[in-house]
Amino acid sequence: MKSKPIPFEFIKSLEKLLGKDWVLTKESDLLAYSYDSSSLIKIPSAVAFPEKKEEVIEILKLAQKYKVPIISRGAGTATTGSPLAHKGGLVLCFSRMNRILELNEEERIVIVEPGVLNGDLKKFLKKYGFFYPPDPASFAYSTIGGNVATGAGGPKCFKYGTTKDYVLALEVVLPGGKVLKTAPYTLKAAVFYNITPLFVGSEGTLGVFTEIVLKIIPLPEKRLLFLSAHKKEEKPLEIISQLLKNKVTPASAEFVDKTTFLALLNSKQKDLLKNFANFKALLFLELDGEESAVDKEKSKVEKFYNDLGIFYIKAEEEEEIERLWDIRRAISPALKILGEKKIADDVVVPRRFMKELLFRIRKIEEETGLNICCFGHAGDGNFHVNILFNPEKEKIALKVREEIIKEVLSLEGTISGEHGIGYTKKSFVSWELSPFQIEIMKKLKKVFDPDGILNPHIKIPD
């Protein structure tokens, strides 16, 4: 379906400020901009490619100027919809936006800009002994902007936090080309309302990031890997909790169910797991930091397997580490083998709620004969739940999502904690909120983009 027309006044502008090379028009060039990690695809109006912030506070002016929709976009691997242009608009597309602006070793903070790679960061900042935690699935090749938009989380998210405890400060463009700074780039601040965290998770409803400063930390010392299996499928998330209780921190707890883990037995991380076949879950437990903290807990997690039973094989080389979460990282592409189609949500539970979640899911599959995969982090209680299923079923598909929904908020759960809501799931929102919570975001937007022209046909309800 074909977007809406934009001014031809306002194009010739934005090519004026940008150049014609980088603002594009034609439907050719328009449709690698359509979809992002969704099913949906939807042509944008224009895409632009600002290079510096005085770009993008003009393009800013420009769309209140002529009321054009902006949908900011990162690198496209969201998987609600968030950076499309569902009803036309100038899609705002920040590949040229890049540049890691400073590293304050002192202050222990990292300054980006949006279009900033999330492993690209890694990388940089390990050259210095530094860490930044947030390490969602798509973490190579997603970015900063795009993290802060979503509130990314991440299978280190467990000990560390996620993307929320890491954004110190922003500096946003409001329509019209106002500036906002969020807050002072210090550790500390009580002057401005904290309306930092506001904008985490916004999914470009409220403004356009320019600037993003993160607080870091130093590397972790030592890492180890245990990867166990187990014929039960519920007892990982067991397991979790006796660890939890005495007094086990890890930094990642990731669970595999029986439907993910039949899908990875049949894929290119097969051999890896030949010597799980005779197993129906998987429970990657990963310890961190000072070296002699890590062996205290390397203790109490091997006698725990032990007295147990557990099998489990265990990596402590980095090379050895990355293979084995390489299984992790292979879910995706293996749950092809499932069903042609896929609706995905990350939905939270108290952990306490975890295992019977788990059951009414399986109990749902069952009465449906649809794959339903429950795979995530299981510290944190976050469930990627994935449908999968052949054309013909979409109908009933979608009927399990929704009663799957059901079931996380009776559990006194939530709809999304880490990916947002974006289009697919605003629907369900007033599902779990009030009128009144409604009322107020609604509100609350109005204050930064009192046109609606940000991003405006996502998260909030109609």
Ligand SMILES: Cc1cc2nc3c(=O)[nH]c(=O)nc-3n(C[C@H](O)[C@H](O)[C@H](O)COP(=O)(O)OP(=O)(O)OC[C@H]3O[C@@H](n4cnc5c(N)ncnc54)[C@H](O)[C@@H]3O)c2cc1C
Given for the second form:
Amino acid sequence: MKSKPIPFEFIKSLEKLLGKDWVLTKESDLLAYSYDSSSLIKIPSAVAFPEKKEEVIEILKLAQKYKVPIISRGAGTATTGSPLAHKGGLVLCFSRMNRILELNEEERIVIVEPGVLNGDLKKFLKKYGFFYPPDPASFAYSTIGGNVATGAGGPKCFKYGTTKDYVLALEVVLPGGKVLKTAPYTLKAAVFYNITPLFVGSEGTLGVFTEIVLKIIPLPEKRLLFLSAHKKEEKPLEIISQLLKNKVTPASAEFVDKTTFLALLNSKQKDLLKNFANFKALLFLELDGEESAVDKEKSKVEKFYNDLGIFYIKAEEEEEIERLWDIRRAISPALKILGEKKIADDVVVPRRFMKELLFRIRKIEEETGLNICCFGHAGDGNFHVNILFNPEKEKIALKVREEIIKEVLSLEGTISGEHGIGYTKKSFVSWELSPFQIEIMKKLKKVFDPDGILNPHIKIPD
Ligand SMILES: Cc1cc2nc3c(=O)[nH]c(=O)nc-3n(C[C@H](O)[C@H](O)[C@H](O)COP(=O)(O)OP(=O)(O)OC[C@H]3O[C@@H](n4cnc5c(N)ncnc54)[C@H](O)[C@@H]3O)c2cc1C
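Starting from the form predicted on its own shown above, please give the structure in the form predicted together with the ligand.
Zooming out: every chain and molecule, the one shown earlier first.
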């Protein structure tokens, strides 16, 4: 597969602006920016590495002039093909714009460039006793720019909310180099339309972020993790509902279904799970907050688990908590034993329908004989549905995916809770949205990107 050429003058101007070292055009170099965590490979025409916003502004002026598609890229961990140049174009990689610009403890905000890694920001804030909760499982290597553009979630988002709940304002560069501040850097603002949320989850289709203002909160005083094991697969989902009704608010409630659990029992984490071998499902339940509040909730959970005769272990030391979370983090690599290929979705249904969705998916699994995993952020009603298969079963797997999406929609759900649409789910958007909603998406895109040069070919149906 060859990369699509773009005007020679455009490349020359880029090289003049950034220096030759920061513009890639050789096919062998471009390969490194041709993939993300989907299975797609799309070689861009060129890759540029701006170091400051003034350079981004100039690049977007040039892109407008030469009508070159601009594909923003953080760390390339998206699961949907969203940071890829589907029909050529310039990949704008933010690895050099990775500075934490300001921490304001009084305002409880932090201002960052888009290329800062989520994990680096967490480490930095911890030194000052602060906390930025959104924690995609990829937090150690995904960027804040990518997290904002996908609306990333994670285990902690059950209690604390997802990325959308932490973005106070954005500085966005539009085609032609216009700079738009979506809001003042204040904690409240009611003058301009509230457009910041429009950019969260926009997947690079509306503008290029150069500065991100995030809300932060004090680091919780205490953490505590319960890992429970269950003989009935759906039991953890019932437990979450009952705990919520009981006014317990866990920081995280992560579910491991029976198919995923089987894979974990054969993974590098199998020693940690040796006491759990006779069970079918797991529930990770983390509590955090002020010490007295955590202790109160701990007693409630312990009583609840003991009354029901639930098998669990409890970790109260940081190191032990992280060791147990390693089991959850090991899921992605562990699934490889279930099939050479995978289709991964992140569907959401109202919490009350999670059990029903699980039953329906199991029925599909029995009928087709494929391995279907449903793990993840059960507290949010968000299942990571992974269909594992060998290449000869691809057609069946694609059909299964369609069946599952139909079930999700029939249960008042949505096809993506946090990974976004990108390229791989674009054909399903019209299954969920009405023609009127899609028309609104197209009109909004035109307001910010009239020539359609920002991440074309993703998110919005053709
Ligand atoms: C093992 C694994 C676990 C994961 N777990 C989770 C999880 O728990 N929760 C979750 O939500 N996701 C998860 N993901 C998906 C992925 O990590 C997230 O979507 C993440 O937010 C992507 O960040 P990134 O820096 O890699 O962005 P990229 O993949 O590079 O880009 C993602 C999108 O952001 C846009 N973008 C990047 N930078 C900018 C910018 N400066 N301006 C405008 N647009 C920009 C890109 O164009 C693209 O549309 C996981 C992925 C992997 C591989």
